[in-house]
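Single chain ahead, written as structure tokens, the form predicted on its own.
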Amino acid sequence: MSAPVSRRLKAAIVGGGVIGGGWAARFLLNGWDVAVFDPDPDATRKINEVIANARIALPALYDKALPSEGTLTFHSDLADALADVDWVQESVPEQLELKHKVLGALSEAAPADAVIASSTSGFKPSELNAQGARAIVAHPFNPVYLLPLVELVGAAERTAPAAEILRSIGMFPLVLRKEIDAHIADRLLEAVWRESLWLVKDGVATTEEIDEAIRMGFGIRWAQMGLFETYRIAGGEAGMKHFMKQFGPALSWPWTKLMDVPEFTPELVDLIAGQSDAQSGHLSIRELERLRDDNIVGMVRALKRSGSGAAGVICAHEAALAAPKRREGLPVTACRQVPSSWTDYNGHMNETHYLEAASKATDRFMELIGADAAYVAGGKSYFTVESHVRYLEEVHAGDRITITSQVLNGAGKKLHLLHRIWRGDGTLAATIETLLLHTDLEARRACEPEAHVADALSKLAADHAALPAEGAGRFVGQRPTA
């Protein structure tokens, strides 16, 4: 009797605007089936455009391949969209009467064990559920498919399982201790937004100058440490107490207008809109989104080395991602998508990154034979002494590549590997032949590997000995054989 086939998890997205589209992309690219319900006749186009951007950006954060993409469907009937659903995400406009109507219908029609979540940026669960709905707040940040933060508000028995699901798709659920209007992050942003409106209205700064003040200074600091850690450092060796003592009195000075709201007159709206158009009106919204995504990917990837900020969430999610173990009798040592930053002016992967990909594969191979981080910390490792790359086929941004590693020689101090880079369509794109020497890190001299490493390597070498090794032993400029 065959084992039952487990179905893929399914999310329903109700409301397909910017936030709904981002949720659809986040679930879809993490292997969930996604059903979209939105009466807007342009919903299909808009969501597909958001997902097209996400297909480029989200995998670029990872050095492992994301799960195979789920199935995206669009529905005109709400019941069809909610059939067998595990998560329902409401992202309709911020009108409480509309949310009551929609969340009531979702609570009635969705399976009893499905999470029903609202993307609301301001309303509390008690307000959303005042007419009998059973929703929690799951407030994300744009772009939902890149930024990990989700503010969760609601009863613990509902937010706890929701948090586990969100972690499984690479997000960071922040569970609020109590419900409050606008949650946490938007209350902070509201303060900056109000003060910025006054600065523009009073002619102190333009929209562009305010944006420059953020992105050239404290915006970069906040991305990796936040507010309180940043100010702790500002206190010097004496720490936070010194900072509070030094700058605390400034809180009573008339520096801000946080308790005073500028009137949203047509003149103020025209002033801000005009400055914003002058600042970035030469770019379409899709171009601005791609620029934003590229910038976020670059900053988060830079933070992966230390695991700070949002990069810590990516590292944890990446470690949990499943990967194929073998291909054509060889261990798979890398499986990932090629980021746009790896491509050059010709539009294909730069030669530098073939070696980078191979070095990641070598690191993984070392883990397989026991020469892992603990082994290196103990004072032993393998050093690369020679490499030879054959570029066989073009590789482009967005291509999924798989790398296999074959042992050509594992005797004594030498580790001789042949990496093969396969494109997602099954084409062999490159081979990288690499010779490494086992080294004593303290003496900085070659030495014999420890017994458990030598044994694991010897076994793999024997397993790989009968496999073909086309391309191995070549040198630069060698003519191909007839």
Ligand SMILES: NC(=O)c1ccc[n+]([C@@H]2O[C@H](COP(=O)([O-])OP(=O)(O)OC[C@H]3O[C@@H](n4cnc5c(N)ncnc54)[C@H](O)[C@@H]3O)[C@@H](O)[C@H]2O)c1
Contents of the next structure:
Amino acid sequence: MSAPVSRRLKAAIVGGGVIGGGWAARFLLNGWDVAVFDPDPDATRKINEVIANARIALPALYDKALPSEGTLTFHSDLADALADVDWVQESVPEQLELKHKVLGALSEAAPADAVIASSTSGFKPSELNAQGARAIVAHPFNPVYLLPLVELVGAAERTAPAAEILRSIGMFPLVLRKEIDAHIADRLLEAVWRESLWLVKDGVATTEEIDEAIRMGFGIRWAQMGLFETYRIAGGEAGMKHFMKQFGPALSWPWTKLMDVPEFTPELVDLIAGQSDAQSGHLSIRELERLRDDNIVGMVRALKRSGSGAAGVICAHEAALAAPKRREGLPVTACRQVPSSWTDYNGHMNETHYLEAASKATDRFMELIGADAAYVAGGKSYFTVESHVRYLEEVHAGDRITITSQVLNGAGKKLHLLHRIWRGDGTLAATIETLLLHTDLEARRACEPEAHVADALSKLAADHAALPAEGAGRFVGQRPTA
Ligand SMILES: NC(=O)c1ccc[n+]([C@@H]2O[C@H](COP(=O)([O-])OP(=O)(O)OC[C@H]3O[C@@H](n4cnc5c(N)ncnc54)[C@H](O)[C@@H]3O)[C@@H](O)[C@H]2O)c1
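Please move on to the form predicted together with the ligand, as the form predicted on its own is already shown.
All chains and molecules follow, beginning with the one already shown.
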């Protein structure tokens, strides 16, 4: 194992527009220091706005806290931005001459062991490095702080360590087998974009109708199974071969415009921009971004149950995140950020989510005593039979909460727990007292736990017996005691 790193890792973001701002947020919220170099006098404002959106959206994907945020700095001198960096992400406009100039300067000035990556949507590493630069392609997708996909292109000895780093910040590196113009995803997207332009130009559909054709149907399918798995199911019980036999011939019918591209005449640009204004012009770009982020978070969270698609990346990243183990003599059973979706019209965490947080803490506690997924699969579990919540202080979106779990009684079939929810500022925000009964899942009746669970529980109960348990045993409406 390598020695622990005592300093924070650092990324330089060169070009801080739409994509550079997203990269800055992705690194920063995963605990990296971030140094930005962009000559645009508005870059600081724009990046801070992107990061503000990211702070709301990214932690909402996780049931565990992300590392504490790194430090964000802006530099007018490129050498300052590049000092001691581990990763350099170039995201300047898509012009080959400019990329040559910038990547050449980065390859000279960055530390020799730093990854130098370009966000280019279309250029191949051989084109980017034609004048001696040493860049790989790390092509992300907007919003970079939420979508995991990064297409990695370049020499294997450069892409392999880069892939490890990307995984550690919750991304999904897709390493290309060979370089090709526009990599993989943009080739697919361009085919759809090209056909859509024709449909608008020929008056077949408006921009809004094309968007409906995507989001009412195949867009939902694609996020969870992609293209080939979807078509496998579409083939029915006979599967993929049947599907290809049935629909293969249609490919040679003149359904599509193939490689023809409509000319971007002023009339076509006005037609498309005008329809787009009519469709979405009532919302600002920042409002559209927040709507998009909320929707993405909701969809990815829905996929977490099965671990399909992007949610699999979140689950793997979550499992690798470090969490505190103990607090004031008690095990920490949850540590997470409060998402804005947990807050209500009063501007604070809604009562439902105290129980949700406590239920995750109970699940973690059960793992600690050996009543884990394998134990449940073996037919035994604990059922919750009673809970009492005390709401002591307000909790707001973005607060980092920590939950400790104290055993009040762990004898026989009964498991009596006192969860405490602590805010990041050290204030006790709530207690949730819960009684569970050990249950045989087949008989659906209470029964004694197996010996290893009973032993682990009695040991914890003995450890926790001498600790205070303020507020335990209270009932609804009881006056506070002096
Ligand atoms: N927009 C997307 O959806 C998307 C998606 C994936 C990849 N990309 C790729 O990312 C790159 C950037 O695209 P974008 O959409 O963020 O563009 P953008 O125009 O939003 O941002 C480019 C930024 O680069 C800055 N810049 C210009 N010259 C510079 C220089 N010499 N040094 C430092 N900064 C400089 C500009 O001030 C601007 O802030 C392109 O290569 C593009 O192909 C874009």
